[in-house]
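So this first bit is one chain, no partners, the form predicted alone, shown in structure tokens.
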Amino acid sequence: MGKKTDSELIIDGIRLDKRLPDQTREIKMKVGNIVSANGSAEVAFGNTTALASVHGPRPLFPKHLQESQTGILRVRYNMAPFSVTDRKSPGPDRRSVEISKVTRLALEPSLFLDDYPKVTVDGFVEIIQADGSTRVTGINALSLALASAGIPMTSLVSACSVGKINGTLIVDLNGMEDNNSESDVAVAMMPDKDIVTLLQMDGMLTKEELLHLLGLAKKTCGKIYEMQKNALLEKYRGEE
């Protein structure tokens, strides 16, 4: 069976999962699930499921990797093989090692690694299942990992995709969107400080029509940030 051409993805305003342009699938969150982490969360977007989970701050070894004025961030993205219907190869690859630097790159800006001299803070992301978007995905999860790791951060990070199919401008793409897009952009966000930590674009865009995909991706990034800490806080109360 061929791709589905642009037309056939959206009809008259409604996407072939009947959400309209600007609506997202189902998010569901969930904090704490990894016990032998310091920090873990689940994250789904529809069909897309990331489980990220933290270990440190720790001492990093060896020595000469360490920064004496500053810890650092470590960051694995991986695609478990089971994630998609083609069964992937197991172990890392060119785009898995993409990923986990930009996912890096994204969270950066909101720790206080500073605090943590000569030090390391590992994070793990793994895609256990997936439906397009799951570098969006894997970041909203990191970053609810880090947080319930008790590491410092100025900022929750939240992220979304967002692109264009057919000449219409559409928030958070799943698989068929992803792969038959004219273009897609994902965007990582501290919402609260209306500071944008990740943007990366493939595909064509007018200046507008970028403009006011930003515009849909800061909307719908404050709707994942209060999701986020709603998260916390039902984990923080189930503890009491």
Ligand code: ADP
The other form holds:
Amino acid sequence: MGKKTDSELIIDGIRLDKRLPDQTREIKMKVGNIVSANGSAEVAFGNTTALASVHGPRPLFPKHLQESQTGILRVRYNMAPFSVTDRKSPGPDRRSVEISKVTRLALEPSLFLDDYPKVTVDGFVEIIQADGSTRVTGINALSLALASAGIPMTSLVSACSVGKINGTLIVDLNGMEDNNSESDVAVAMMPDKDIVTLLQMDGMLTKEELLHLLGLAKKTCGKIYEMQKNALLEKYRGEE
Ligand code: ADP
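In place of the form predicted alone, the structure of the form predicted together with this ligand is requested.
Below is the entire complex, every chain and molecule, led by the chain shown above.
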């Protein structure tokens, strides 16, 4: 994806994909696509699609990895080779190892893992299509998948990206915007608890800009949270 000059990214307050600065792409959520998993969900923000599956709680082997007082969450984030226009080489790389870790850290605070000593909950995030903001899309999907697996949770975790392009503060960066941004910030939170579980920032912002972006992220995560609850209700109402 080529570098563009800043002035081409937003014209008269309208982004190249016709969005307003505080507008997300079209968001789609579906729960329960993978029948062999204990829980699963697919979340799309425009052309970024994440498929998440949860397996467990199940006994953890080898035994020396077990924690006697608590269960553990293991997370693997992976970008499919066909998820980007230039084929991505398969398998883990530094980026996917880091994103797996921050995804786990973003979700752990929502789980009652102490109720499951010695067991593991395994979460997989597959990025089927990547067009920016894949880590936050994956976190939304995995949070839904954990809930659909019936894992006790204090709240759903909702996540979005915010950032700055061409001097304008924006919500939900697509791939082009991400590659050319002055700053991008990934935020995950438990909106009903007002707790932030992930905050990662690239680039430069003033304190006022960062505070403004956090306000935009809070508003956006609140909307995503409502959509997640509706996606779960849609699935389980249908099964009553
Ligand atoms: P995030 O996807 O969470 O925003 P990054 O900032 O690392 O994380 O990536 C930004 C975007 O760059 C991705 O969403 C994807 O569109 C693109 N990208 C990332 N890794 C690759 C890759 N190996 N090949 C091509 N594009 C990539």
